[in-house]
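Coming up is one lone chain in structure tokens, specifically the form predicted alone.
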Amino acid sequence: MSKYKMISEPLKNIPWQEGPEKFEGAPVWRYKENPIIGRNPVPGVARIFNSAVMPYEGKFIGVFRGEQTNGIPYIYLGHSEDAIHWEFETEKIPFIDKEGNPFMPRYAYDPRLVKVEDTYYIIWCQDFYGASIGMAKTQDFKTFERLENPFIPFNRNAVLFPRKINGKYMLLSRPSDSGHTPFGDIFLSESPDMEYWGHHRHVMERSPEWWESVKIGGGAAPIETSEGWLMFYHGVSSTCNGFVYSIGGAILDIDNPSKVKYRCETFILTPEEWYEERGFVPNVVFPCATLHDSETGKIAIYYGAADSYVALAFTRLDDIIDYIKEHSVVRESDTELGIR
């Protein structure tokens, strides 16, 4: 029997692959042929990575970070039967403003997919004279109708909970600058209707471990247990040779979200596969997005590995709350409100 309870409707058709009986850290283990997307995989994109899925009318749907070959990145949507085998689109989501005019954005990335209520809301990195969120919705995934900008630059990694919380829409994000930002610490802002965001509080900070030292940001919709918020992020740490990206997690407060409940001083996933390793942007494992079974506790997360490809990685919820609470270090910055 469960000993936690997760909080979302059931995903029968999930896609999963069993795991080893024993760990030697973290209970998380890869898909056995990852990379599930490559390079090269529709005409004019190079590579596809740091992608978002979800459930969509029994099948699968998801906005994916295409590369294109001359370097400016968009969103393209891509459709699925089994969330592993994938089928794309051509063309960028055609964006349009609310008279029903094109609106595309200069470029777009990172991006997210979360569905709040009866609407999908995509939310991605774009240009806003410098390094800012883009925010979109759709109901059908045929219109797309680009919503207000939610803050001035700098800002990064926006992720939407999935559900109203005190009736406000939540929305994480990680304040940044114009380059590759020596800082980065996750902020909570809440808005009535998706349109004017405030009461910004503070989550989490990064943290003297190495893997997370020099910065942190969302990764996918947090899930809801009845342990609090279950958050999978990015922290980064510095070496001689360049970045590496790991995964962490995390589990909030599920009425205060900017308060921390645990959080694993240990990554869950580092880079050590191949496809992890070397590519265009070499160590670095970025979540994005988690499809997740209610009934089973099955929980799969979608990671972009080295800038380069979309990886597949698996977790159960029993384990995975079991070990962040075991391996929790929380610090006054992580409990509080985070107001000053």
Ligand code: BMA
Given for the second form:
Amino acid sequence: MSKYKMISEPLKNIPWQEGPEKFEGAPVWRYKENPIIGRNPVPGVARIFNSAVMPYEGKFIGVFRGEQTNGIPYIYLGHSEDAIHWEFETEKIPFIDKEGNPFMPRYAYDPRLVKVEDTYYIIWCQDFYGASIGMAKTQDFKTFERLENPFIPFNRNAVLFPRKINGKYMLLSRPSDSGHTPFGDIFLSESPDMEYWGHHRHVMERSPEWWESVKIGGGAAPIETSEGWLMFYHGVSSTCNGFVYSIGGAILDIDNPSKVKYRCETFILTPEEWYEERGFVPNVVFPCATLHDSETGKIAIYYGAADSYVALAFTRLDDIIDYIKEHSVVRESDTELGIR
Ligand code: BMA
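Alt. form predicted in complex with the named molecule, vs. the form predicted alone above:
What follows is the whole complex; the chain from before opens it.
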């Protein structure tokens, strides 16, 4: 009998590999055949990483950050039977405007893919007089219509919730400056229509724990559970040799997700393997999506590794929630409404 409940569809064909009997730290383990996407995956694309996947028509679909050989990132569509072996479309996703004319961002990176009701939304970071958030919607993965930019610059990281809360779409993001964000907290904004965003709230800030003391940002779309919204996010530490990106876990209030119920004071995954420590940007694990099965509590976390690869890690709902609760440190700034 599972202790906690995942409130979502079952996913019988979730990719899965059993983990160890015992854990030194968090109950999270890597797929043994990582990375699942290697270098030069598409003609003209040197690396794919920081990407998001979803179940679709009994198989899987995803939006992938492809770093082109001119160094400019863009979003490519990928298809898979098993969510591990991916085939990519060689053309960039052809975004259009409301009138149906081509409307391509100058660059696009760190895409998330989230289904709310019957529509799939792609959310990414792009240029809008500086780094800002871009969005598009699709129902068939053939026509991709861009939506209005939700925020003015600068903002480099946004994640949509998979359902409306109190009748509103909910978006996590990290407002920043024009540089490579040498700071940053997670904020929440709501919208009645995916166009006008407001009622901004502070969710959580960098913590005194060194692994997330520089900046934090949303990762995978939160998973609805009986304990609240289970959120895997990234936390950044600064060293004399650059930033280190780890994965953290927190649980947000179900009806009011600007309130943090539990926040794990330790990372749940940090760069340790060669594909996480060595690459275009070393020491990065950057989660962008999960697949999860409500019947078994299995969770597969998709993360970018070293800005070079896509990798996969696993956990189980009961174990990860217990771990987050047992190691939870929630400060006043995490629990307040975030309106001051
Ligand atoms: C962040 C984003 C991510 C990237 C990370 C490490 O600011 O740009 O796309 O993975 O830096 O380079």
